[in-house]
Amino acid sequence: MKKFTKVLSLVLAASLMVVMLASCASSGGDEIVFGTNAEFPPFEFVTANGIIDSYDGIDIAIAKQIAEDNDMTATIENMEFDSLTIALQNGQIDAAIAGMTVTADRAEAVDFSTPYYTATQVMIVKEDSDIQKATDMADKRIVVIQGYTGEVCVQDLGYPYEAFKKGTEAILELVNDKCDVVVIDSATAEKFIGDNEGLKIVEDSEAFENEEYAIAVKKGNTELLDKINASIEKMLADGTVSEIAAQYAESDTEEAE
């Protein structure tokens, strides 16, 4: 009886160890959860056949490659842009990749990776618009995307504006003559004018400086940041980022809600 009890105890202990190991494998470092705001084509958007679930775009392709480089699986959490920093801080996501511009204010709340893309703000207007530079917006109806760099730029100029949560909503305002100009990132502007006839891009390098996109992680998460940086630096060196950007600039990134 004692022998049987001892054997049973060993079996139970072994079973418990298997369960514990399985639990560790499923909740350990084999997955990286990226937060994004999938309203920013060609960087992130929703589509029927995404490369990660229903999500696709330049950032999503980069996120997938980062995970693969580290023998991990990438998953996506889609949320409002303004919620990304909070989600990082409370552990809801591991990293944020959303065409996020590196700024001093944001760097106080998160740690940024090596930048992977350089962009600038531009103005989208109707083809017959008389807006030729940023100061021409002074008496115009301006629309921006809430939380994006364009909103900060317009604030710095001191002009009143209306903010929308989606780029598609902002562009619809312009198409329907409910505003005169949309201020937004250059790559996304190219996508929107390609999808909507009668629009053009106006640049003003004196008003809008170049900005760098990077991936954000929780303050102090150096282990994950080092992994992300190693992957980004490799992709920059071998031309992968440029290839991805060119691929999505040429492809049809129409959103499918």
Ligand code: GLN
Given for the second form:
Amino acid sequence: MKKFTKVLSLVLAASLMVVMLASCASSGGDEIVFGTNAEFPPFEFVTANGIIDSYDGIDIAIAKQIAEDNDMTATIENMEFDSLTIALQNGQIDAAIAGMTVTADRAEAVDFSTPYYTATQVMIVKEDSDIQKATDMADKRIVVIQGYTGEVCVQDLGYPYEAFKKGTEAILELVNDKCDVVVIDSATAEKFIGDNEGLKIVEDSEAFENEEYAIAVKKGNTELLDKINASIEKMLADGTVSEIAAQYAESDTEEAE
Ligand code: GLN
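Right, the form predicted alone is done, so what does the form predicted in complex with the ligand look like?
Time for the whole complex; same chain goes first.
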């Protein structure tokens, strides 16, 4: 009887360990939680058949590949762009992939990966607008998206502006003649003018410098950053990033498959 109890408790202990190991694996370790703001086509947007749940875009494809390269799975947490840094700091997400421009200010709060995309700010205006360069915005009604680098650019120029939370809201203001110009990232601007008639893009390379997009991790998380960098560098070298970018630039991001 005694022996039987001993065997039974050993069996129980062993099965408990199996259960604990299994739950350990599913509660982290092999998963990367990417935070994004899925309001930024072609980099991230919500669609019926996304490649990760209902999320799709250049960044989502890159996130998926990074996870695959490391035998991990990628999950997406959608939140406001302004919340990404805090979510990294409090461990709600492991990495932020959101067309995020590397800036000195942000680099004080997070660590950035190797950059994977170069963009610039542009001005979206009505087709008949007389705005030709950034200084022409001086006496115009300017709209930016809150917390984006476009807001910082307009602040630096010293012009008053109104900030909206979403690119689509900003574009609606322009379409409805409630503002004269929206300052936003180049590839996203291309998408918005493709989706709305009567708009055009005005560039000013003297006023708006090139920006580099990179993935952000919590300061000091070198373990994850090394994995992300190895994967990004491979994808840059073998042309995967350019392929993905070209694919989403051409496709209809409102109904991408
Ligand atoms: N590149 C811009 C920035 O970093 C906008 C990014 C975004 O909206 N996802 O502020």
